[in-house]
Structure formats: structure tokens, C-alpha cells
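One chain follows as C-alpha cells, the form predicted alone.
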Amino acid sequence: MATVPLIAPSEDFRRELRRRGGERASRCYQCATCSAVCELAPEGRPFPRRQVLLAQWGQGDQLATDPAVWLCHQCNDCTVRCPRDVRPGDLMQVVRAMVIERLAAPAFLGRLVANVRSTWPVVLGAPLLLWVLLLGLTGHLGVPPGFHAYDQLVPHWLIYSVFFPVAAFVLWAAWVSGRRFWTLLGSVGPPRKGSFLASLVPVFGEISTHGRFSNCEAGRPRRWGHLALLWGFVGAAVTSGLLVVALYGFGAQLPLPLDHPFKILGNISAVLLVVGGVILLINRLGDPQKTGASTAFDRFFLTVVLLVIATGVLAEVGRFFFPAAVACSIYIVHLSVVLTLFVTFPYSKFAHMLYRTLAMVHERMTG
């Protein structure tokens, strides 16, 4: 007589859901509409619609180790013609954030930057206060006499001091989540065959291009905005590389002048990042069948790249047409904004390029 499994549903899970923004799972009938206009679900395995019934379930074991729901990339082309209005791409979207907080390496900065809708005097907050304090300890919290330039406020060796101390957590933090996921995406389903990088670099050109957006309909436009945020800030930290390579290994002093190589690029990256920044909040203000709905964690997010974006090209031009005083505070708050965004990388909507990532590289090894 054959075994009948045995499902239990987490009904923490589900209220965990529905506090979320995903409470529309329960209005699913199973009808398949959303697997069926789905172009990015790979033939033989169509997502989402199991992951709308697992959900409805309660299922929140069986989502962690489930790839489709990072290969999902909340096109909306489901959303939009759901029948029963279940917004499967908004659940998707719900579900990864959980997912993100449930391999959070230390778990308490999961659930700090997971319920930010409360928490984020604190995320946003600390940053700004720790320079604040780090600048008065260090007798530089003040406008630096004939100021012309922000090395002369926080010098070089208080800036390494507190991001190289930060970069290695995050790459800790990040390597432990990111282990804990690939473990668990092997522990289910085909075995994996093949080399992990041989998979990864082809990944990787079509994260650089954006690929599978080009198979979107609904949310092709963010196609856009999405690259033209990805290689702003790599454009941006391949010019931060550059400007320490010429400072220590050949003595480049700053400010570099306008026509400079690296300043040419730095600032075709904040042209880019600008670009990219415009273009997703436009579309987030946009139709939410179509866009998605917002939650407090897509919209911190959002926000901390939107300050980012905003205080570095306000510093970049307060420093040659604002009072000195007001470019200085631009540039500290900056400076906290940019910590932010460094520290929550693995526990925000950030750390969907490691997940994803790595999902793909699944897909690819497992056939």
C-alpha cells in the first residue's frame, strides 16, 4: 500500500505571509494562468504556481530549497492576467524576502532590516551617528579651513577604517547565507553535475545584459533601469579601485581635475546610477499590476539607492556651488548612506544578486 505523505502547514508561516503583503495566496484556485504565460519558467518545471500552492501551505521549508522562486523575476506577466487578482508575482517577491531573513547570518540584522518598516530610524540612523561620533572623536567634525576638498573633512585613513573592517563582514555574512542556500538547494531535487565556475561565468553574462527581462512583457521597462543601476555601481567601485590605485601607487592628488580618465568615468557612473534610479521610481509609482505592489522592504531599499545616488552627485556639485558647510554635512550623510547600503547588502533586496546568482548556477547544473 503506497505511503501517503503527510503535510504540515505552518500556519506561523502563513501569518508571517499575509503580514507581509502576500494574504492574497489564499484566493488561488489552481488554475495554472500564471504558469502558463510564464516565459522565464524553464519547460518541465513552470513556476508559479506551485510555489502560490506551497505557500498557500504553509510550505515555508519546502520555498527555502525551491530555486524557481529566485529564478522569478517579478516580470508581473502572471500578475497581470491572474483571474482571481493572487498577484503571484508580489507573492514571489514576499516569499524571497522571508527566505533572505531565514538564512541571515547574524539572524538578528535578518530581522532588524526584514521588519524595517519599524526599524529604520535604526538601520539608517546608526551609520550617520557613528560617523557623527567618529569625526568629533577624531577632531574633524567641523568645515575645514579653505575647503576645496572632502578628504580634507574625513581623511582617507578614517574612511578605510570603518569600510574595510565593514567589507569583511559583509563578505562573511554573505558567504554564510550564500552557503547555507546552496546547501539546501542540494539537498532536493537532480543532483548537480559539472563545475561550479564553468556554470557561473555564463550566469554571469546574462546577469550583465539582463537577459530574461527581454522575455517579459509587463515589467520589460525595468529591464532598463536595473542595468543601468548594475553597471552604475560597478563603474563606481571600479572607480574607487582605480582612485587608490593613483593616490598610493602614484602619489595623484585630490581633487582630480574635471578631464581626468577616472573622474570622466566616476561621473558617467553617477549619470548611469541617476538614469537607473529615475527609472525604477517612476516605475514603482507606476500601475502595481503591472509594476508590483510595495512593501516596506522593496521600498527601503529603493530608498537607500535613491540617497545614495542623490547625496553623492549633491556632494559632487555642492562642492564647487554650495556653502562649504552645507556640501560637508552632503557628504557625511553620504558617507552613512553608502554604509547602509554596504552593511544590510546580504539581509536587504540587495541580496538578491547572491541568491539568484546562485540559482541559476543551480539551473545550470542541474539540466
Partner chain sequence: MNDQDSLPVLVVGAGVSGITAALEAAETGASVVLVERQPYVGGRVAGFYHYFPKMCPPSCGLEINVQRLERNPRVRVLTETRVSAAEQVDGGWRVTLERAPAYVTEACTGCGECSKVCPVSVVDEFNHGMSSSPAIRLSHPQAWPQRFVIERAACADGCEACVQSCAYDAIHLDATVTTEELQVGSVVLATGWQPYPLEKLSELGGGVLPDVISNVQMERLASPSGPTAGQILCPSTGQPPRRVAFVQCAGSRDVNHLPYCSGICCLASLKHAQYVKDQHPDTEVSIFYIDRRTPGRNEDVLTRIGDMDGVRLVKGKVGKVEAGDGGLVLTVEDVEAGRKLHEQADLVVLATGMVPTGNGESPFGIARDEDGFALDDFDRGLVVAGVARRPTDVAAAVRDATGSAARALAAAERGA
The other form holds:
Amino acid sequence: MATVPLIAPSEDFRRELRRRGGERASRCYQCATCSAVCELAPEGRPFPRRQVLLAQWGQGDQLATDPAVWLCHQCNDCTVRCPRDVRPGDLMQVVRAMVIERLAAPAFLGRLVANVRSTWPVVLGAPLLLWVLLLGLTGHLGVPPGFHAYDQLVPHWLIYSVFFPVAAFVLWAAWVSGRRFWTLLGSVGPPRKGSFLASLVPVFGEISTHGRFSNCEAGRPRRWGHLALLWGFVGAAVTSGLLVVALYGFGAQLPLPLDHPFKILGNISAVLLVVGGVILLINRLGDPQKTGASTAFDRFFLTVVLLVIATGVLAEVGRFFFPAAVACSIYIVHLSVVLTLFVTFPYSKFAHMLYRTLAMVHERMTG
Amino acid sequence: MNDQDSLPVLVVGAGVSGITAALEAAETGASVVLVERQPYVGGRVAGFYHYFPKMCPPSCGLEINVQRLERNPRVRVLTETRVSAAEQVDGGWRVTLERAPAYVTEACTGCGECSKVCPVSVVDEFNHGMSSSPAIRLSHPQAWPQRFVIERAACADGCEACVQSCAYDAIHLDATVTTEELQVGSVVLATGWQPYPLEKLSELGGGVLPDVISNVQMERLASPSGPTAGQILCPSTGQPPRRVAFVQCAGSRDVNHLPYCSGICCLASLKHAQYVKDQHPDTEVSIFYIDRRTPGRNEDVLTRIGDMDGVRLVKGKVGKVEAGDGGLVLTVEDVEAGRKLHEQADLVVLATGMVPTGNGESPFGIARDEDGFALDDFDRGLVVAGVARRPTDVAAAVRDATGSAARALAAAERGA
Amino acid sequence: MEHVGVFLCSGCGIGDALDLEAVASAAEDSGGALCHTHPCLCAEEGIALVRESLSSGEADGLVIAACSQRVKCKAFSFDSATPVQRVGLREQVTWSHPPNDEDTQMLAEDLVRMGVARVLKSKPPVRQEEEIADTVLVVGGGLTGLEAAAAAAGLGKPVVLLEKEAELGGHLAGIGELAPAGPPYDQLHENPVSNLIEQVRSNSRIRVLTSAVLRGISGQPGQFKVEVAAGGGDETFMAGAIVQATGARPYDAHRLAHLGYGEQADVITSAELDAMLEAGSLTRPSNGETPQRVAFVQCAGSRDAEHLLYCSGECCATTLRQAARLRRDYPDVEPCVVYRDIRMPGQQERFYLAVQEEGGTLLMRGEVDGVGGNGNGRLAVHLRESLLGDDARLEADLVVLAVGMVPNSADGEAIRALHDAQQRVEHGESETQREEARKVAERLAAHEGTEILHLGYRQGPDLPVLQYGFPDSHYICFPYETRRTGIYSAGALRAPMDPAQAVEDAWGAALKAVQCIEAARRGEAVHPRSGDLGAPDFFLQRCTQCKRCTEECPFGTLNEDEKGTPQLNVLRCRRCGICMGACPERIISFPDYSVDAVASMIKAIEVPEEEDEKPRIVALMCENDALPALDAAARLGRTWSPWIRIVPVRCLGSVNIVWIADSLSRGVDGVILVGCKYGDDAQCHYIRGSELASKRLENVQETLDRLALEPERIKLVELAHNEFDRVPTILDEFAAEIEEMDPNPYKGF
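Given the form predicted alone, state the structure of the form predicted together with its partner chain.
Up next: the whole complex, starting with the chain shown before.
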């Protein structure tokens, strides 16, 4: 009998689930309407009915190894139809947050972000403090005379010396968490076939259009928000990369003229980010049944994204229209929220880019 | 016990519960007034083909009850009547009964000549809209009272064909609403239920796809007096179905629809599975459920019908019913197998639940629970019977109605 | 009756299709004292015509030849002393046969002749005047019994409530709270039993006898003689009707060794958990510690081919109630429920949701294979769970078996059979008979000494049971139709039910008890022929003590004296006529329904000569189901063979074989009996009338052999009330079969 798995309900997991807003899981009576209406659930391994039961019974280990948790896009078709108002879509979101925390490296950062409801002053304040401190120490705190470009305020080397190590750290943290996740995924279920890369390419293709969203009813508007944000961020990243190349490869001068192709690309990205952010914000304020309930964890991520966009746009505009002191302050805030966004990437909702991508690759490789 | 001076018991609703309450009180010696909105007694079950678990026709029990009504001098039956006002008075209630215009009077012999000449055809509500009938007709072949009824609004202007055909001067197209005041000792509310509207279940094809029908429609399809003379056929093609799927809890146990369990649908669908298998032995039947609720001795129904060849019970609630190539497609998770099914069917039966009739409108000011089921108010001489109180099967409704007759008599006895 | 007034209606097209003058002369020739024709007999004027003939003394019995006997009953009911025979010219003749046709005309004339013949042989009923006891006896002082006592008292009747234990309250007595029975249906509510006990104790109409032993009940409704030992002495009193509310008990958990009961100290039943909860000491019997996880195993011994096949209908609610209680009183305890289906019908679903919503109770669907030790001092529940699809093991400190309920009933018929067999073992005529009897006695040995009511009935000392030991009604529409008039079972005894349903049931049974007393006082039968005043008459001088009537009466009406002569208890009689059908000596008659009356109807049929090639068929049709089906067929314009002469009967069980013999010996070519479906799901309103008829028909073969007639001339068909589309076909097919045969050679004899 020892081979028969023991169902050991973890009270800790259940308590944590309740604390994070997943308490409705206990209402589920396993009718499976959710799995039936979910357009994303694979035929052979439908979700989220099974995952709701696992959550109900506190089966954290099983949830951590379950790709379905990540294949869910929280489109909330299930939530709209759930006869017991369990809100499975939101529950999956809570479970994802719990998995992110569980796999986080280092763990304390995971905990910090997971508990953002109380830790937010630290998460937002520390980067700001860091920038103020760095600028003060390097003697850049204050409005530069003859201000016309932000590199007068924050020299490029300072930006690089902050963001390059941070990027390295984030990459390391994502790598560690990603590896942990990949191993866990592989520890159960059917064996993977084929190469990682061969599966990654089509997954990227899919992500580039957010095609899965189009299957959803209730969450359809969110597709465009997500897509705009995705491409906005991609555009911003590409612009930043091109900028570095332009600066050092071709000796370009900052600020770039407004009709410079890079500037145009950057502005298009900004517009996409604004549009995406606004869509998601409006969506959040809409019918919670369809859009999903917001937890502090969700709200924090969206807030940071919106702050990045808002401060970015304001900084750009402010350079021309605001008093220099105001524009400079906005720019410092912008740098600090970008830093928050960067640092928290492996621990915040942002991490879904990592885990969902891996889960989708895993899904392809296991057929 | 009830002497001649006692006030009568008023029973509102002449479905199986109301008839029972009325007869049981009358046979105990009380005088009873039984009012019914419809032109016939029997209520919902009058349209049913069989009862579970015995698979016997409801009309059989109604026959006995109708004969009891026909012969008992202490019961007065008023069809096409409703209680329009009620006022609590010393020792009971003073009620106003509003009687629909008696276009066809009690002089009607039921000969049927009027139906033959009627030029207008109307949708037959008794068959849930699945057939039509002349505007003047007998509600159904075994209707009681055996008096014809006219859907006056459907008459052509100035048409008097039926009047001229009637040899007994039983048809008066200028009849008007009449009212009657009555003092009663106590009241039994047996106002029954309505089927949950199919149209509210559009995601399951209800009201959208012609071959998605409700369980009450299934009863009519199987009934010899139904629209197909008892043949279970797909409405769209008129062909026998090769695959029939039952969607349990269609609108029940669902916070988006009815939060309660209607208590009868599991057994009704099992019964319907047998209807199908009796007529079309090779037809595949699938029943998709959340829990198989067949309590008590009715467990035998689950065992007997669930074990039939070609009858399959699948744990999993249907999420979607859509039109597909060559039929309907149901999307559902087979929970036990842990996989999603796209089940093909020619006929889909939604096991819709029971909604208490008249929620929110009662001249008696009866208290109701959150779901609209009425609550006894013994001190005011109001008692509830059958499904008006709780969703139950017929046996339990009749049991409750008998008890309600007792409570009504006890309330009147105390009030008197 | 001597002066039969015949009234013909020419309305509804009857007059257009028939030569009513010829029908009238047929009526007069066959003994009708007068005959009137009216264009609309059911109209006031027509009714007045009939009344006039009665008040003037011209007529003392009536034949109303108009529409079916099932319609316009109130219009055509006069006084109870006047026998009325309705002849359905409209349904049976003109709607269903071609107009102005020789055969149609002959049919109408025959039917009217038959009506006249029957009324000539009818008598007015003699109203029974008996002394009737008003007291309702309630047996069992649990929730149902208490409620029934309160209900009967509320209806103004004196009540005696018997309880065998020293205290009232039954098995719910010690439980503080029950699952919700009223809105908002989401929380535990106070057990009503203790209040009810107080209410019953203080009710001046109710006499409570505790520690009571029921020694015997004899007599009949309105006149039950009850012998009881209570309070140290014996006493005897009269009761009018009885409510049996002896409840149910948990299934013997010792039979559930595979679930660990009796083997593992920490496996207990729901009832044992209730005791712990009420005592405030939730502990593991093995070590006295407070359990952390409590696993509930649903359907323990229910829905199980090796134990109880049925679902007890209350265990899910009980378990959820206990889980709610555990979570409230012991917040650290983790209740886990293993279920097959959660059965919380109706508004109870709200309680299920409330328990889930609280969050501390876990539910898992699966089949439990066994419960055993887990090697670490805890228990392991082994299950095949069906939500994730794995075999699984659940650790628990305490396992609660939600065992089903078994009715506290006694199988009256089995006890009787056992006693009969024991008699035969002692006094059997042959060794083989004694050996057979020994086997029967052995098989039924478990029923020895199980009597509860100790009824002095020939058919056994307790109510017959239906299935699984429940003395339930056989009828969906008539849940109180137990087979002993005036004795009503209620509550968990009658059928699996929860406390809320038991309370309703108690009121229903109390009403039926009171109603039966009132009917007895009026001298009327109760359901289904409620209001019938016509009691049976036994001409005992000719009785041969064959005991068929005493054995076949479905209602235990007849007792026997030592010689086996039937002793009529008229107040138990339901007027079905099964005794009349059973009696080979034809000594049993009802005032308006007798062997002689129906035989006269058959004799009134004019059987044409062989060369006329007009066969004649007698159709004996049950008036509860077959006849209504025929009426509906006629309404829908269906037609059938004109050779058929329909004789409505109360029940096929009342058909006396002599009618068949009479028909055949008079030259009738075939006899068809159409009655209700029989078997396990019988639809007969008298339990097994049509089944008895089919058995009796086997004996008719002898008669046929004697007459040298084909066995196919007699046929019995089962028909349901709604099979109106089938009934004309049945009749036509039989007519065709008869036409195939040679004519009955007895024509003209």
C-alpha cells in the first residue's frame, strides 16, 4: 500500500491561499464547467477543474509541477460560467503568484514581492532612494544648468553601472527559477520529445500574436491590452539597444531629433505602452466577473507598469514643457520605477513571461 | 369534525398537490373551494408521460382524483379562476375570486363541434409550443373538466363560427370577467412551479438550437397526446435521434441561475433515458451530471436505467452545446477520465429546474425564502403545499399536500 | 330495483347516428319501466326530467344512456339510494362507430339492455351505523410520532402516544442541532424534538404512555381494540385509527468490517460521533486524544449490493451537519468527506455550499475500498478517488462511517407465512408437505418474534412491507395507501427520509388517520372508492371455507374463524370486489355490483345466429384505467370493432370466472379482459387485481376444455391509463383473431 499516494492536505498552503484571496476554491463542487468552457485547456489534460481541487486540498507540490497553471491566461470564461462562483480564473492567478514565490531565487526577494501589499513602500522606495543616493554621491543631484537633455542629469555611465549589474542579476535569478521550474515540469507527466529550441520558436510565434486570447470570450478585450504592452516593451527594449549602438557605434548625439527613426520607434513603443496600459486599466475597473478580481500582487505589477509608462511619457514631454526641476524629478522617478520593474521581474506578475513561455514549450514537447 | 357551519378551506392551485390537499380535506369532512388558473386540473403532471420510479402514467392517479372530485359534494372546483384580493378577517380570510370570462359555459357537453369549425390556429401551450391547435379546443384529450376553452384573443374579428356550431348555447363570446367574494377558514397555497426558461440557457443551445429541448418538452414528446403522438423525434428533422444527450443541472445548483437543486431532474433524465430506449433501443444515451441525486428507494432507478446497454452516465457538467456537422456538439470534461469530450448528439435534453410560481405576487402576503419558495404562516391560517414550498418529486409533494390539508384544518379549527 | 327509468340522450350527435326509438323499445322490452329521450340530457331541463321520474315514484333506478360514466357525474348524481347505471352511447357507440349502421344500432341496443339488466339487479346501499372511537393511536415517540400526535390533537382528536422506551424523542433525542430545515438554509438549527416533547406532554388531548408494550390490536378502523402494558399494569382502550411511527435504526456497522468497524478502535458511526459531540468529548477511542483529521466515509453500507441497495437519503446532510459542528466546536479539526455523490436536494444545496464556503471541510469523490491502520497510530482510508483519477490514501485520526438507516418494521406477511409454515410442520398431512414447510420456516426464521403492532389480522400481525422492509405505499400519487385500512405508517419507517420530511409526513399520516375515523363514522369507504356506501354482503350459508377471499383480499379485511369461514370487518373494506371475483360459490355481493348483476348484463346481450356472421365479444374493462383510455380514444375519433360489448368492472380482480363461462356458454365468441399493468410496478389501484385475474384465467382452461373451445377465445391485456392510442388496436386485433376462428358452437343454445 505504500505505493499508493497519500493525500496530505497542507493546511499551510490552504491558509496562504486564503490569505492571498483564493478562498473561493473551497466552494467548488467539481462540476467541471470550467474545464469544459476553457478554450485553452488541452483535450487530454483539461484545466482548471483539477487545479481548483488541488488548491482546495492544499496540494502545493502538485500545483508547482503543473504546466496547466501557466497555460491559463485568466481570460475568465470559466469564472463567468462557474455555477458556484469559485472564480477559477482568479484562483489560477493566485496559484501562479504562489508558484512564483515558491521558485524565487533568492527566496527573500520572492517573499518581498509576494507580500507587496505591505512591502510596497520598500519595493518602490528603495530604488528611488538608491538613485537619489547615487546622484547625490556623484554630485548630480540638482537641476543641471542649461538643461536640455537627461544625460546632463544622469550620465550614461551611471545608468550602465546600475542597470548592467541589475540585468545580470535578473538574468541569473530568472535562470535559476526557470531551471527549477523546468525540472519540476519534467518530473511528472509524459516525457518530453524534441529539442527545446524547436519548440521555442513556434511558442514565440504564438506569443507574438497572443493568439490564445482570441479563443476566449470574457477576456477578449484584454488580448489587445496585453499585445500592445508586449510590443510596447519589445519596442522599448529594441530602441534602448539600438540607442546604445547608435551612441557608441555611430556617435549619435542625445537627445535625438524627433524625426530620428529611433526616436519614432521609441515613441511608437511608448504609444503602444500607453494604449495597452489604459486598456488593461479600464478592463480592471470593469465587471470583476469577467476581468478577474485584483489582488495586491496583480495591482502592484500593473501599477509599476503604468508608472513606468506615465513617468516615461511625462519625462519626454516634460523636457519641453515643464520647469526643469519638475522634469528632472519625473525622470528620476522614472528611472527608479524602471529599476523596480527590472528587479522584480522574476518575482512579480511579470515573471509569467518566463514561466508561461516555459510551460508552453513544455506543452509542445510533451505533445 | 367540520360541521356544516365551518368555513371552507380555500386551496389555491389544482396541480397534484392542490388536488390532494383539497380532496384529503374534503374527505375528512371539510368543505373546500379549489381554484385553478388553468382551464383544467392536474397542473404540471397533466403533461407528463410517466412518473419515476414506477414508469406509470400520471393520468392514472389523476383519474382517481378526478373521480373523487366529480363525486365529492364537499369540493367546489373553479377553473380559470385566480385569487385577486385577500383580506384577513376574524377567523380566516375574505378572498375575492376573479373568474375569467366564461366564453364556454358549463353547458358545454364536450361534443367538439366548435373545434371542427374554428378557422384559427394557435400555438399549443400545453405542448410547450411544439404544436398548434384550434383557438377553441379541449386543453388535452384527458382534460377535466371536459369543457372546451377558447383563446379569445386569437379570434378573427367578428367570427362566430363556434357559436353557430354549438347546439347547447354554451359559447358566449361577449362574456366578461366575474368576481366572487368568499370567506374561508384557512388557505392552502399549492401554486406549484414553472420550468426554468430554456431561453436563459443560450450557452447550452436553449432557445437557440431547435434540437435542444427541455425536460418538460421531452415529457410531451413521449406522451401519446403530445405533438408527435408519443414519438420521440428530433424537432428539426422529424427523425428519431440516434444519440441523445442529457445535460443535468441546466440552470440549477448555479448561482448564475437557480442556486438550489431542483431535486427531481436526475431521476427525470433517467426516466427519459428509458423513454428513449423503449422507443429506440439502438439509440445511444448519455447523461452528464454533477452528482447523481437519486435518494431513497429511487436509487433503484439509477441502478436499473444506468446499467442499461447504451446508457452512459458521465461525471461532468456540459459547458457548451453548439451546432456542428451533422448534429449537435456538447463540450464537457469527463471528470473520471480526466479528458475533454466533444460529444455528438442529435437531440439534447436540458434538465431544467423548477421555479416556484408567482414569486413576488401573492394577495396573501405570504413570506418566501430567498429562492421564492413560500413559507407556512400557520398563525395567519396560511399553509403551503408541494413544490410551492420546496422542489420535490410527486410522491413527496403529495405527502406534503396531505400534511398541508391537516395543517389547514388545524389552523381553521384554532381560528374558529 | 324494480322500476328502471331509462333516459336516452340524443345530443352530441347520438340522435343523428342512431335510431333512438328502436333503442327505446329495446330498453322497454328488456324490462325498463319507462324510457324518455331528451336532446340534451345533461342540461337543466333534462336533469329535471330524470328527477321528476324519481320523485313521482315512476322510477327507483336509472339508466342514463348518454355520455361516459366518467363525465358529468355531478349532474347525473341523484340520491345515494338510487342506483344509476351510465351507458356511454357517445364514447362507446356513436363517436367510435359508423353512424346509421346496423351493427352500430345493435351495439347501442345491447348496451342499453345491459344497463337495464344491471340496474334491475342492483339494490340501494344500506348505510352502516357503527359506534366509532375517536382516538388516534400513535405508535412510536420519536420525532415523527410526536409530530403526528400533535397533529392529530390539533385536528381535535384524542391521542394515545405509545413509546417503548422510558423517554420520548427517539434517536434524535440527544442531538442539539440538525441540518437546516428552513431559510436561509445555511446554518445548523435547533433540534425541534425537545420543544415538541414538552408540547406533547402538556397537550391535554394527548396521553403519553412510555415504557409501553403493545400487546395486541384487534378490530377495524373506528373500532380498534388496543391492549397495552404500561406503567406496571395492562390496559385496553378503543382507537379509531393508527399511525405507526416506529422510525429507523442505523445499519449494523459490524457488518462493515472492511471499513474497519470493530477492527479499528478509531472507526465509529455517525451516531457515535453525535454522542461524542453532545458529550463535548471528541476523542479517539484508541488513546483518548483529540483527533486532528476526521474522515467521513459516505454510503457506508448503502447503495451497496452486499448491504443496503437503497440510499438512506439523510446521511449526506448528517455528515455535513457534523462537519459544520466540528468546525465550529473544534476549529483545529479537519473534516474530510469521501463521497460518491453529495445528495443535498432542494434548498439543502445551500447548506452544502455553506459548509464548503467555511473552508475547513474537504470533500473528495471516490469509492472507499477499505479502512485500516497506517502503521503510525493513525488510520488510512484507501480510496479510488475519481476526481484526479488516482488510487489514494487519506490519513485520519478518526473515521466516521455514515451508515444508512434500516426501518423498524415488521413484515406482517412474512410473519404470517412463518406461522403458517410452523403449523404445517406440526400438523402437515404428508411428510413432503412437512418438509416443504420446514424449509419455509427456516427461510423465514428471522421474522420470529419481530411483531410490532400485533394485529389480529388473518393476513399477519403487522403491515405488509413493500421493498427493503419499508411499509411504504405502492403508489406515487397516494403515498398513504398502506394495505391495512386505518393504519398509516409515517416517517423514516415508511421510506428513507430526513427529519424535515418526517415532520411533513407525520402531519399527512395524522390527517389520513383522522379522515379514516370520519369516513368510518359516515359508513363510507376510504380511498380509492372514497364515499362508497355499498358494503359487501356474504351469504355464509353457502360458504365452503375455501379461504380464497380471506387470502386474496389486498387489505386484510377478512379474518377467519377456526373452520376458515370468513369474518367480515366491513370498516376495513375498500370495495374493490376482489373477494367477489375470488369466490367460487358466488356468495359475495355489493348492493350495486354483484356476480348476478354482471351475469345478467352478459345475458342481456343479444347473440346473433351463427349464419348472421356477427360475432360477439365481451370486453371486461377496468373502469379506472382501461375505460378512460377507451374514452380518450373515442374522443380522438378512433374506431373499433362493433362486435365488442364493454362491461366496466371495478377491477379485473373482481371478475368472477363464472362471467366468462356464462359468456361462452351463451354463444359469445370471445372474452377479453383489459386491466392495469401488474408485476413489481403494478398500476392496479387494488395492488394486484389484474394479477389475480390472470392467475384465475389459468383455471378457466378447464372450463374451455369442458366446452371444447379454443383457449385463444380468452385473453387478458394489460393497459395503462394513457395508452389510448393502443386500446382500439387491442380490441380490433382480438376481434380479428376471433373472426379467424369458427363461431362459438354454443350459439343458440
